[in-house]
Every structure is written in C-alpha cells, then in structure tokens.
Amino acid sequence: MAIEVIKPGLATTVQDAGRVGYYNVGIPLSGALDQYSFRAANLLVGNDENAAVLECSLLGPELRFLDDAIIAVTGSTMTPKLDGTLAATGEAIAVRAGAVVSFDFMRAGARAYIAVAGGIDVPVVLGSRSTYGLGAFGGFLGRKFAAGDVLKTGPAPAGARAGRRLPAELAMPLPKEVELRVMPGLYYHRLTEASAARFFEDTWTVAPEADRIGYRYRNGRPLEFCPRQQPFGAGSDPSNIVDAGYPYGSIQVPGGVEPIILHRDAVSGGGYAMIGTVISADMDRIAQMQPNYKARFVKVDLDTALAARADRQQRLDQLRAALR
C-alpha cells in the first residue's frame, strides 16, 4: 500500500518507539515525543504498539491514500478530514483508495500521531524506523516530508477494523498549563539558594524555539550561579561546566536565563550545568505544549518519581486492555 504526500505540513516525520542503546556514542533516542499517544494510535488500528507512525507538529499534512486503509489520529486535537468531510480523532476510520486526508488546525496540544494499519514501511536503522533529523538518517530518507513523497505501508494486521474508539478517560490530557515534576540534578548545588527557590516558584512560558531537540522556556526570573573559579576545560559563563553527559529530560540554563529541557533528539553531552531532570512520567506532557503554554516546575524525590513511573505504566496497561 502507498500514500502520496500532497502537502507535508510543518514538520511531519516517521517515528516509532525510539532508537535505544546508542546514547553512549552520541545517537539519541529519537522516536515519538508523546509516547502515550503514539501507542494509542497503533493500538486503535490493530498494529503492534511499537509500529512506525507519522508524527505531525502544529500543522498536519495532506495525504492521498492510493489504496484502501484504516487509520487513527491521536494526540493533539487535529481533526482529520476525508475528502473535506470531518472525521473523528481517537477512532479507527476507514479510508478508501484515492481519498485525500487533510487536517484542521491544532486547537490544543502540539503533536498528533497518524497510525496506518500495517505501519509505515521504511528501513530499520540501528533497530528503529525513527527519523533523526540532525543525523539525517532513519525514517523517510532521514528527513521530514516534502510534497511528492510516496510512503509505503506494511500489510494490515488481522485485527485491523474501523470503529475501534479510544475511551475519553484514556485520551492524553491537553492543558495549556502543566506541572512538570523535577528531580534536582548533579549541578543543582551550583545555583544560589534564593535562585533555586525562584526556579520552582515562577511560571515559565514555552518559547517559539521549542522542538524535538529541546523545549526552551522563558519569562521566569533569571537564575544565579554560586561564585566559582573557572575549571580548566570549562567555558567562562557561570552556567558552563567541564563537558558531561546529558540525561534525557535534563534541564540546562545557558547564562542562567532560559531553561531548556532536552528531549528525544537532543545531543548526549556538552558543557552546560544540568540543574535537574524532568521525570520520565512527565516527558509526554512536554511534547504536547505549544509555544506560549505555561509550566510550573515541582521539586520531587526519587520515591515520587518511581511512583509516578508505576502510575504511568498502569495507565498504559489500561490503554492496552481497552483497545486490544
């Protein structure tokens, strides 16, 4: 089966569960930024939950389906249209050969996931079909889509059928202001006590530069670092350190001005102090934040982070039970 790209949207790429096991050599996870919505889309169409899908950022594509297909759209409220007629999100829908699927504007959230029964058929690179844009590999020719591209899909699984719906209580929440739970990081002690308190007191705003590499936040009060003697091998800015590894979800604040949360396409190390790390259970929330959405950072400990991870796993289990 094949799909023709008429309009590519703003930044539509092929993504799956991610490329695990290569972070130590500088190759990031990649994969769907909102892993929960990505898995929900696959389960709706009867795919293995790790199958490759289309990830759309802020503006959806326009696609012509050259064969009959079953698709599902999850994540942001980006309503699909079949030949101009509105269809449903969070539901497996049948698409006839020759039909054009387009999308309304995203009214909430930042990323939508389009699953096609059979998955998007692109080469597996280092164990994953995900696109890594900075490295220009994986996905469809290592890049986001362009008009005229033709995508292949695999054969539809036996369980594929139209009409399967995502229960409303299991859909991804899409608030315009969120709390992001943070564990203090290896260099948290470098902040002054007053500045560290301000970081958790202020409300921060997503900047326009937010993308798959990192989410930048602004409009909080600048952070101050404790005085120090510049270490050999570190930059002169107080936020610089001797190069170190960056955990997924870590927060750096270049110059103490605008925090950046490193996401799934971020580099694996560098010379900025990591003042904390957003817990894994909250990373999907970041993926659905548009520019100008608000965030508050909440300080938590390891026990809280582990409990949140268990709660997220339980919710995924509920999703699987509902859609299989």
Given for the second form:
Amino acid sequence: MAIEVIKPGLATTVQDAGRVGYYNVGIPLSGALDQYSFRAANLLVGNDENAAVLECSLLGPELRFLDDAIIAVTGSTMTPKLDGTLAATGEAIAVRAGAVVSFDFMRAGARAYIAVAGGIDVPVVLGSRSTYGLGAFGGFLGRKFAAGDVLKTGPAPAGARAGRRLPAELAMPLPKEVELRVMPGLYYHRLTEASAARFFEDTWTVAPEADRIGYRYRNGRPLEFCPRQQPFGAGSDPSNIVDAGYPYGSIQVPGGVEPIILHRDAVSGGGYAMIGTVISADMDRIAQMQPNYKARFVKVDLDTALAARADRQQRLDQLRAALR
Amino acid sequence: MTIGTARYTPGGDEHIFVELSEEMSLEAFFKGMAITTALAQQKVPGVTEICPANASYQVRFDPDVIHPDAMLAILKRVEAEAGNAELDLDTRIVEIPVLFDDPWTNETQLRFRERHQDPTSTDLQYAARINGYANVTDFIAAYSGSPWFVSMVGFVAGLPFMFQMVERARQIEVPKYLRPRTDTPKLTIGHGGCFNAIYSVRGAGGYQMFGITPAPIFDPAQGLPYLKHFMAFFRPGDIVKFKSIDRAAYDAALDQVAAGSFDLRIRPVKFSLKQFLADPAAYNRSLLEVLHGN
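If the one shown is the form predicted alone, what is the structure of the form predicted together with the partner chain?
Every chain and every other molecule in the complex is listed next, the one we just looked at coming first.
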C-alpha cells in the first residue's frame, strides 16, 4: 500500500499522538497540533485513534494513491478532490488505485488531517511516528514532504468502510476570533499590574510567524515588566530570566512586544519570562488559527481549567461513540 | 551561601514549575538535581516529564491521573527530603575538543556584525576585553582551564547549557547579540549571560560565538560509539572540560567522525558539592586527574 506525493503542499508532515518523555533533553512532544481532529480522522477510517496521519498546514498536497484506500479529511475546511471531483470532508471516502487526491484551498482553520485506513507506516522513533523538524527525525525522513516521496501505509483494519460520517455538531469549530483561556503563573508577577490587565483586555492578531513550534501574536499594547536589578545569570533585559524550562502552552513576551505561545514542537527552554499558560483544553484551538485570526486571552483558575479539560474528554468520548 | 524556599507556580493544568532561585548558582542547580533525581526514582503515576534546568525545574503530568494539588504536595515533600540529603552526584566527566577562533563562526560573525555590541571586534576579542583579559589567548586559557557543569539540556534537541565551576568573581559573562542571528553553525561553542552552550544543530541563535567542536553531540542516526546509547549525548549533571585544539587536530577529528571511529574521553566521577565549595581550584584539579587517568 503506497501513496506518491505529486505536490507536497506548504508543510505536510506525518504526525500521531506525540512523543512523551524526552523533554528533559530538548526533544518535544511533537504530534498533531489539533489532537481532536487528528483522532476524528482516524476514527472515521476505522483506525486506532492514535495511528499516524498526514498533517497539512494552510495549503494541501496532491497525492496519487497507488492502491485502493479509504481516507478521511478533518480539521480545517479543506475539501478533497478525487481526480478533480469534489468530495466530502469529515467523511470516510473510497479512493481507487491510481486516483489523484488534491485539495481545495483552506477556507477556515489552519490544519487539516488526512487519515488513511491502516495508518501511515513510518518507523517508530522514541515511541512515536511524529515528525520533529528541528531535530530532523521521526515521520518521513525527519522532514516535511517533497515531490516524489512515496509513503507506505499499513494494512487497512477490518472496520474500514466508506460512508462513515462525522456529525456536524462534533466537528472542530473554526472561528476567526478565538478565546484562549490562560492560567496566569510562572513569571506573571514580573509584569506591572496595569500591563497584566491590558494583556487580557486587548485583542491580539496571529502574526505570520505561527508554526508548530509557536504562535506569535501582535497588535496588543506592549507589556511592561517591573524594573529590577537583574539576578546573576539572567541577562540584561527586564523580560529575561535565568534560562529555564518552558511549559507547553506557556506564553513568553521577548522584550515585552509580541507574545509567543509554545506548541507541540516547542523549544524546551530559554531565557524569556513566561507570563502564563494556555490551558490544555484550548491547545487544539490554537492549531486552527490562521495568520490574521484574532485571539482574546481569558484569565481562568485551575478549577476552570480542569472543568474545561473534563468537557473536552467528554466530547472525545462522544466522538468515539458516534464513530464506533 | 544558602538559597531560600522554592517558589511553586502552575504552568497551566499539566505543569508545575519550580523556581529554586532567581539567580544562577551551583547550589540552586544542585538542589534541582537532587529533587528531580529523587522524584524520578519515585516513579509517580501520571508524571510524564521531569525537566531540571539551571536554577529551576518543571514537571509535566496528566491531571486526570494525579490532581495538581496532589502533585504539588509530592513536590514539596521531595524538596523537604532532598534538602537534608548530601549533595553528591554520581556523574561523568567528558573532554570536548574545541577549535577556538575558527573560520566558520568567524565567517558567520561577519554576516551578522551589525547585530553585535562591538562590530569592530570579533566575539572572542569583545568577550576577552569586557571580562578583563589582556588578550584572547588568556581568555581561551580561562575558558578551557576550569571544568563546566551541564546545568540544563534543551532549547533544541540535545543542546547543553553549561556553567563554569569557578567562583562568581571569575565567571565569564557576556551579553547576547543585540538581535538574534538567523544562522549559527552546527557545533558552535557559544556563550550568553554566564552560560556556555554547544549548538547541537544549525539554526538561529543569540550567543557570542567562540569556536567549534568536531564532536557531534546529537545524531538521530547514532553512528558514533558515545551516541549508541541515545541520540542526544549530554545530560544535566555532566561535567565538561574543554580542550583547545589546532586546525590539524580538528581536521583529523572530522575524518574520524566521517569514518565512524571518533570517540570522546569519558570517565565516571563522583562529585561532592561540599568538597568543591571548600576549595574549588584543588577540587577541579582532582577532577582533571580522574579525566586523564585510566
């Protein structure tokens, strides 16, 4: 079972649930940025929900299927075309051997997931098939696709069939204005009180520098750090700290100018003060933000974060039940 | 010198971040090593990442398995217990060959000179001058004379941050570039603030560039003997001694790397913080005897 890459798209990589346990040596989680849509794609084609899929960013690939296959496309609105004929997103569709699958432009959201029944068969590295670009390993030869690449897929599972459909109410919402819930903490106390308040008042715009490592936001008012005698080893700028580990979802503001939220290919540490962390339930939302989408940061406490996490789990359970 | 009680703060619902000290010190680093080592041994269900850093550490966990309040209580208990422990560390000492003042980092410096504090000097000349050294030769002698602790591994895969094992008055400090470069050669020996870093992969960077090592320190293909165990060589707690080499030795080492026969001098060693603090210079000499013994 094989797929030939005719056009690679902007940044198409193999991703799965991620690589846990190596952040202490700078190897991040990786894995699908929108874990909800990734699982939905796998469940649609009858795969284990953690099977490896293709993650496409902004511009989809063009693929020739060398064998019959069942595929499903979820996440952003990126309609597949079979030999030029439009097909459905959020639905398991049959692809005949020799067919070319291309994609319409991405109308809403930023990342689409293409699951193939049987999963993408690349070597497991440190417990995951996910691509880690900075380290150049995992996925397909440790990189995004190039024209001419040939991907192998595993044997289709018994439950693979065309026609299984994602109920509309269980699709990933793709708003152009997104609320991201943030737990203040880490070095939040280094911000002046007025500046901390403004962070939550302003509307921020996704900058062009938004990728799997981190999302940069602009157009809010600059943040001010409390002046201090910088501690030994911290560096001279008031936004500097003694280099420390960065949590996933943590927000750093180099020089106080543009907040950066680290995502699943995060740099694991550095010397910029982090002012809070996006809650785990909202990380998938970031994955679906295109440049120029807008974000409001909403201050929440731990109880709210845990309740949101439970809601997300419940929604995943509904998804599993609906696509059984 | 003593450090106060740790500061515990959430990193969302999946992390707890623990700042042991606002400023860098060997005591803070050692306390972090003691706590994270003890925590790893406890194999707490739900804990997925334990990441020691220079003067802090963070833990990532699954809050569906262990409630953040329970996680916090465990971390505070481990801190209390580790505070009474002897700060000894079973580790290893490694010799890293370095070609200082090399053509590749010098070429890169020239491409980004307008981002530097002193465009008329090289990074080495600038660092030597602002740290009070008469010339670059003396600076390199100090840099490669006393050993360094790997106090954090990260930023990108396998990149070590190191802290020199000397009194604070002798610590080498330099600012980062005014604006980060978009390029740094792979295996550059860099320095920013009081930290050394070896760039494990090519990429952006803001540290001053002093030289380059022929020794790969991160390789997913794991071709060299010392990378067989794991693709990233360095671990927090490693002790490193830099050895200044010339161009001929650098080229010879690169040939060995290509042939797969290059290896590093690595010796096991037990480090005692108490003995070190009593007489750093004498203790460092004893460490180097271990490194060069057989």
